[in-house]
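Starting off, we have a lone chain in the form predicted alone, written out as structure tokens.
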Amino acid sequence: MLYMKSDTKSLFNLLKYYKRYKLLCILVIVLSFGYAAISLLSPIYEGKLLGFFENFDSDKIFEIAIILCGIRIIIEIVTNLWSRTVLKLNGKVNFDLKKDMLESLTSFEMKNFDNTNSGIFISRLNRDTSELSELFDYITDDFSGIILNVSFIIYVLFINLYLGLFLIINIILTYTLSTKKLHYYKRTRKIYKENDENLVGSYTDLVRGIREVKNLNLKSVFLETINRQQIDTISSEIKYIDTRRTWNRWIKSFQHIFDFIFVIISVYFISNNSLTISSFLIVFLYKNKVLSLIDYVSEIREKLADGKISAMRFFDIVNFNNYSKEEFGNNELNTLNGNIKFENVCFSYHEKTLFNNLGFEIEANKMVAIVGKSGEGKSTILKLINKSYEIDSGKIYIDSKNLKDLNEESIKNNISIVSQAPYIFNLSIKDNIRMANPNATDEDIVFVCKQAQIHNDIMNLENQYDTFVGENGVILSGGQKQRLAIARALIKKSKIILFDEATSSLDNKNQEKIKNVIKSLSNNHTIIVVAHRLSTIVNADKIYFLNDHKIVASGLHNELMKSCDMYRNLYEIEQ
């Protein structure tokens, strides 16, 4: 019951997207009513035409034929205008739906992406928004059909009251069967959509991770899992389609019986001179179209049922019903020195406490390293600084300003992060860098690439800076990706730059170069380096050593070699 209330409310929330285009909506409705009204004239004049054929009045036949031709041409014109208008409306609503979902997705806390397969978001962004944008199209189309057929029933009641009542009884009984059909259809359709969503997620994993799948020989594992999901998805799809078609066959069989009864009743009225043959023919010819009234009503109910599911899934993201949203303050940093302070910071991940009362300070324009064994939360500290994750309690200060009070621009523009596995977009090298600073000149791009020690590699490529790198920089080596990511961070001109294992894929020669670059950046930037290889941070101005999710030691490299046994042991093992 709660589910039904929730999805119905979501469907009503969809109306606000159509209210933005009131004139288009009104025009679609007017054209739909106009189509219904004009289309009703067609069977009326066809009945008259048949009547004149009985007496063979050629003048009247030609006159009615011309009128019928005009009516049908007008119907085509109105239908074309309706189609153009509704397509324009669909396009605008579809854009707005996708735009709002993208804005919500980009405002998610990172843990939402950590815990959810990206294919689920892609499926909702692509399929659900398209279905919702077409909903008004289907409903107005079917609604005009309903109006047309109701009008025809009234027309039949004037021709013969008993035939009209018979059609109404037929419609009521058929509608009852269609209601039963819808109950089973909704249930099987929902199962199919859930299975299909999970399958799209697996497809996404396979395509994006195809290199790892091949390198680790995971082909059979992935194919077995995906094939099992495909069987479940196809089976659920077959079941929901079969449910709908089977019920349709039963309903059609029921209608065939009523057709037989209709003929018997009509014969009785004709033999008693209470029904003309021409009236019988026109009612008989249009009777099945009138019964399509049930199809229109059923289709509206089916589309609304699908729309409720899609709307619930859409607003689940847009309204952050089951997902957490990034929260920012309203304060703006006009100038930034780059001082950072953690004060009694507590943070949990997956209900497991990672940090409890964590505290330390980082001075501006210094290079600070955070080291320790794997799993201590080194990278998490960087994500807390750039607000990818939200702390549970405590405070993080940037230049004595509480991080939670700063607006998004102040945080994201002034803090850059170079990750261990940076994502390189399927653009040219130049565009990959310029996207971080659209105002950057070609000279600026070359300058930062020289700083990041990747300029020579780029110049050796056939198209140099105009080279397209493929999905996630497929043509680049791991070290080249990291150096390109460093150049991208430098072009952004952020005051605080975070390096998360940013030299892990470099060979010793390039590692030494990048190490010197990072150190030189600390003249004008606050640099925080998370490193697994301690040799990359021996020249840091300060090193924090994490153990058991606490800072147990800090100081220069030489100081820690003397005062911290765990640090010294890690360094000696590495050497």
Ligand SMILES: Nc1ncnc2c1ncn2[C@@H]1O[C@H](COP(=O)(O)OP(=O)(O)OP(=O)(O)O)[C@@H](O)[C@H]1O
Given for the second form:
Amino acid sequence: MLYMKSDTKSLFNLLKYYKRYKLLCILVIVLSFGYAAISLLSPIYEGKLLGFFENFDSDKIFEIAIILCGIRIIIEIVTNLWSRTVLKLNGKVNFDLKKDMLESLTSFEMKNFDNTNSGIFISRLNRDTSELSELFDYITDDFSGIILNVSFIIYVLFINLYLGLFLIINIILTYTLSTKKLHYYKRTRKIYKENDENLVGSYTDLVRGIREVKNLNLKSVFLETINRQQIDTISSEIKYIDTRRTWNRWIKSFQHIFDFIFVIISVYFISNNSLTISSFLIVFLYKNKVLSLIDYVSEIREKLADGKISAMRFFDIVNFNNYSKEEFGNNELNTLNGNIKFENVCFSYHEKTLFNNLGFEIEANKMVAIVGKSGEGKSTILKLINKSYEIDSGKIYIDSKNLKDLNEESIKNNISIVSQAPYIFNLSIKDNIRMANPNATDEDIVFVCKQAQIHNDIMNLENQYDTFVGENGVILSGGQKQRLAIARALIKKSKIILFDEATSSLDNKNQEKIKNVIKSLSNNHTIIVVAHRLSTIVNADKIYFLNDHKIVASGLHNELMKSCDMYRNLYEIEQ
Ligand SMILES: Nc1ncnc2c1ncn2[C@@H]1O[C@H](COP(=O)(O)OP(=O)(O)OP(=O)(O)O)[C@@H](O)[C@H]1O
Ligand SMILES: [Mg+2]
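Next, give the form predicted together with the named molecule, keeping in mind that what was shown is the form predicted alone.
Up next: the whole complex, starting with the chain shown before.
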């Protein structure tokens, strides 16, 4: 098999995105060829005009002027068509690239998000996909320049073989220089891109955490770090632009020398009568254009070099090269009772063991509580039940089905989780709830909001259910956000609902009300509640007490008060 460097391979893989729009691609290529062919007519007719400087003929000159105008009009039309077609193609490819990247990102295993700054993903999603979709645009644009200039060299070769050969030598030497330039350009550009990616990551962190930054007075710490990154990014940007410009200047100076030699050679041929003055003038007029052939070629090579970097980073995500994909089975849960069983479950976060042979059972339609110190792994247990993280060994059963074998829909539709710090989207209240169940009617939404004790709060807002809540529900209080998140989980009507400290920010009155709602849900749902405040779970059907990442006791509240000293101590301290 042909060996291909991985970045080149990524670029080839990109072709499949363009192949979907074969017709548009062909049209773009045909139009850019057409443009080159028509543009070539201009110097030929302009040359003819120059031929009149010995015997002036106003009629003929007028005729040629009309033709030149016609050529210009056709060029304008063709360029316009080309531009519209290529923009349409860009748009389509850009959308497909972004769509695929988003699909992959949302299928990442959660652990990929633990050690990567989200800004990196945003930068790739935004910039790399746009750059890749513009690649065809730039390449076809420069490509028509290449055709135009190659044709012109052939034309010069016909006029005077030596001048033509001289131009070709000039081009080969300049090309060699530009290869050298590209080598340095690629290196410096890659460093710039990496710095830029990290910087976008820090910007994202700063903007998302701006409240914390202000509250904890972290402004100077943050700004210092970001400024350092900005300096790194800007200097690496300057370096790559400078590298490019320095080499361009060198190449230009080199061309000037060649220009000079070109005139001397031409003068020699004119004095020799082997070159007419008008031919010389045409060649001289267009010579610099021909030399821009190298610019076109190096532009294409630069764009391809950039494209290779972007394509590598793009396929890194889309093909899960450096990231792992969530795996689901094929089994579907048709009717679910709601039993849960952990059997010898071992789990570690990034090689750090948290659970070793954890085992317990939760009966369907019961309300079970998991309690224990902070960091014991309570939230993690819930995340393992909804398969946010993959276990290392052991088995988790939902009813009698191994969680590993269930398909994504079965897991995500039947298990809802109200997380410890729920994220509220920058949408209206109604849309925030409806997104969990698009079929829900307005009445359903009001019903779950009443259940979650948030209805009255919503009715007091200016636009009630249509009120926009801002990023992460900024206009809502902590307790309101929690209740909204509960309403959002309730509307899903999942059989298994997991509450992770879901009422920790509520006042006693609201907490008491929700406690009863949650308890009543266990009539036909399996409920797991994780809570610090033991008073909120005394009515649970079973309480699991975690210590040292193991279940050390279980039973009803009254039983644990008698049998488990740690539990009793915890409860008494709270009281
Ligand atoms: N994404 C993660 N990557 C690495 N370690 C993690 C991750 N999430 C949690 N941990 C670690 O796993 C342990 C258990 O975390 P977990 O959130 O399950 O605790 P918890 O019992 O819910 O605590 P709390 O009562 O404070 O919410 C902690 O030591 C924590 O540092
Ligand atoms: Mg927790």
